[in-house]
Structures are given as C-alpha cells and as structure tokens.
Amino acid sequence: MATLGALYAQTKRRLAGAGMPSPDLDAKLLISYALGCAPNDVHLKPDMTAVSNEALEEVIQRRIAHEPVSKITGSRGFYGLEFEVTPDVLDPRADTETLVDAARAACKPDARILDICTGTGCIPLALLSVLPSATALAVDVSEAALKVATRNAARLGLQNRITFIESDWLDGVEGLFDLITCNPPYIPTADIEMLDADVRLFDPHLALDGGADGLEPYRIICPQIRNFLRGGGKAFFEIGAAQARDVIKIVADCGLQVDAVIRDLGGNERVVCVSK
C-alpha cells in the first residue's frame, strides 16, 4: 500500500519526466480528481493510505499526451468561480481576467451587458457575479458552446440574469447595451500549428482562428458596435501579442475612440476599450 504523498511524489516525477510545465500542481488536481481527494491532501494528509488505480492512470496518460487538466476534469478555475470545460469551449485563461476587471470598474451596477463569442460564458457570468443589478445577452455561433455556457450559468445561479442565443457575430442582436465585451478568435490561421500542444490539439479552433491575420474579428465586429452601444457606454476587447495598433487602427477608421489599452500582469498589452 502507498501513502498519498508517495503517490504524489510518483506522479510528479512521471508528469515532469514527460516535460508538463507545471507537474505539482497537475499532480495534485489529477490525484484529487482521479481519487476523490481534496488537492491539498497530498500536503495535509500524505500517509494517508492511497492506492493508484486504473482511473489515475488514464488521467496521468491523458495529461502526458498534452491533454489539459481542465479538459480531463471539465473543470477550471477563473475569476474565483468554476466553470465547466469541453472540447467544444476555449478554457477560460488568467489573461482574460484583466478584461473583466476593466469592464467591472467601468460600468454601473445595474449595466446590459452583450458578450460576443460567449464560450463557457466565463466573461458575462463573472461579472454578473460582481454585479448583482446587472443583466446580460451572451451570443456564440456555436450551439454546443452555447449548451456549456448555459449549465455554466445554472451551477452559478444566475440563468435567471442572463440569456444565450446562437448568432454569428452579431446578426441576432436587438437593442443597447452598456457594456460589450468580447474575447475573439484572434490567432492567424498560419500560427495555429505552431501553438503549444495543449492548445492546438485540445482547443476548438473555431474559437483560435482569426483569419490570416488574426484581425478578421475585429473587422467584422467594430463597424457594427456603433448600433448596439448605448450613450456613455464601452466596449471591452481581448487581442493578441503585438495587436494593439492594428485594432486601434481598425477602431478609428469605424468612427470609435480608443479610450485605453489595458495591459495584463505579464505587462503584455492584451484589451482595448473603445467608446462612441
């Protein structure tokens, strides 16, 4: 029989032999996962008596052929909260955190919010958590995305705040919002080969692919922002490394201000705020 630290140790091993860049905490989550542990038992209880099991050794195998945590657990952790994961959903990244605490410090308590490119949902839901006044319409042209950011909304309590259409860009969209935020497809096409493994194999495409040049979102979506911005109102955007001038280019030539770029904790200029 092996303790839970021993198991702990072996799995770490196995997972920074393979070349994962974070095997402790991986260790940790698939242990707890594959078990049915808290994470931190392997520090708080590591004699405790543990076996390994078919059911860790999948996972472990899983995360060894790149699969990431989130996707073997369906679950992953962004803005304090919860959200399920799949194949058919971008997993939430820490990035996207600079986006909604832009967004939050912007807008009043009771602000219409639209998400464009909904995903899991993670961007309206969490700041609705934050704002207890606030309402939101997310959209997203995948159905199946749509059917992950719904289950999300329900698990936190806030389907009742929120409401999901399917719609490409913005074709479904009636009336004003206060707030619009969006984390696009910004990677170009010829790029997407070459992003990491976990990414590239596990992350829907459609939810990568910017185009050629990664920009074609922005294209599409800034001329029309103009008809559901209300007075006074912003919009948040998500961009990639070294897009800032290209998207504040395309922003001005719609007639919109830049009011900021918003760097994230990695210093990298990663949202844009624009306004009537």
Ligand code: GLN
Second form
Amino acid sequence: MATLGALYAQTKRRLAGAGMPSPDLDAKLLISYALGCAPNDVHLKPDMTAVSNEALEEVIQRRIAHEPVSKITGSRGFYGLEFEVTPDVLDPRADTETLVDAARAACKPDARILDICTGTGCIPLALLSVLPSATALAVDVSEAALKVATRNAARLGLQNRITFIESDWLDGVEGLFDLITCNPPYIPTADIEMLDADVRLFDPHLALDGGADGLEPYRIICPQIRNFLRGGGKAFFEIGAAQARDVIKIVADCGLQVDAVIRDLGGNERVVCVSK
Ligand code: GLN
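For comparison with the form predicted alone, provide the form predicted together with this ligand.
Zooming out: every chain and molecule, the one shown earlier first.
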C-alpha cells in the first residue's frame, strides 16, 4: 500500500463490504485521523505516499463494529463548526441544523437564548457563532455532558457569552429569554432497541429515551415555557418522526401557540416553533 489514493480505495471497499452506510466519508475521516493528514488530502492528494498503520486498522475495526466515526475521532462537524463528542453526549445530527436555521431566522442579533438538554452545546454554540451579540444559558441534567459542552464553548472561543448549569429540565433556570431551544430525548423507550446499532450502542440512552411514548419531555417542558419566554419570544423544539400532531396538542393544551412545523432536509417534520 504505497499511496493515499490506494489506501482510500481499499478502506472504502472494506467499509462498504461491511455494510457501512457512508463508506466514502468515513474512510476519509478515519484515514485523516489515523495518519494525521488533512481530511481533504485523502481525496485531493491520491499520489501522496501513505502506508497503513496499526492505528488505521484499529479504527476501521471499531467502525465495522458500528462505533460512529465521531465517537472514534472525538469530533463532529455541525453547522460549519467542529464539536468535541464523547460517549456522554448525543452526536450532533444534521437534522438539528434545521432547528438552528429556523431559530436563527426568528431572533434578533442580541437575543438572550435558553437551551434545554444541551448535550454537546451544539445548538446554542451554533447560534452564538452567527449572532454576534447574543448570550445563552444552556442546561443539562448530565454533569458529564456539561463538561463536554463547556470545552466546546472554549474551543470555539464563545465561552464569554454562554453559561452552563446542571439542571433537571428547567428546575435551576431563572430569567426571561427571547429564544428557547430544546432537542429533548424523544424516542419511545421500547423503540430504542430497534434503532441502528450506531445510535443504540454509542449514544447515551439518557439523551434518547423520551419515556413510554417519547413525549414525556414535551409534557414536562411545555407547561413551564410561558414563565421563561419574553413577550414576542419563540421556542423551537426538535421532534421525532410522526410526533408533530401530538406535540402540537401538548403545546396547545398549555395555552401556547404553534407558529410553524418545519421539515428537515429529508422532508420529515422536525421542528415545532412555539410562541405565547
Ligand atoms: N434524532 C435522534 C435519532 O434519531 C434522536 C435524538 C433525540 O432523541 N433527541 O436517533
């Protein structure tokens, strides 16, 4: 194996042969990680000399055992930024960029943002990166997740505009916010064992399990939203497949208004926008 191009081709073939859904991107990221080259070198410099090593072999085996590339490399791109990920946090999903886009379009540059179930911190940090005078409070019940989110804020140079607190839902939160965002756990408990192995084995179940019907978090959060939303403010909730109707009902039962249900790039109803 003498060139990067040959190593890339062989790695892609092995990942595809093992049934991995995105062998091209995975091969590129794993080779870059194991060999210490830039991700783009992998496809832009096929003639570069490259020799497979033990590190590459190990990460290929881990990927074939369904560990997501982000959990292997400890890093995941989201909204054009790089986030640290660990076993303690839900991997940021491209679907959640739909929520960030919708929330960004709805708020003023100096918005005060509250993010509930922050995980990596990807939602509020992505928003702060494009809203230069906004500030955020981000909460999570997991102390381990908050450590990751705090490191992400520092890594992105946004630590001066965000505060993290450990809170069971909204218990520790005070103040009024122009924007509330939340990607809660929303998978029905019994469905977790049917999820892809990548998710089931490597994302924390605390960040997936939304109770018997997946809707428990909305039942806890929605009745409290009114107390934290400034007049004219909006809340954006991520939802799971086919949950829009139920979440709209929960929101309406709390006397709140659903302004829009927004679809993700796959065409699924993914975000519910709420106001007082
Ligand atoms: N969207 C994630 C999935 O499908 C679940 C994330 C969540 O529960 N918020 O695996």
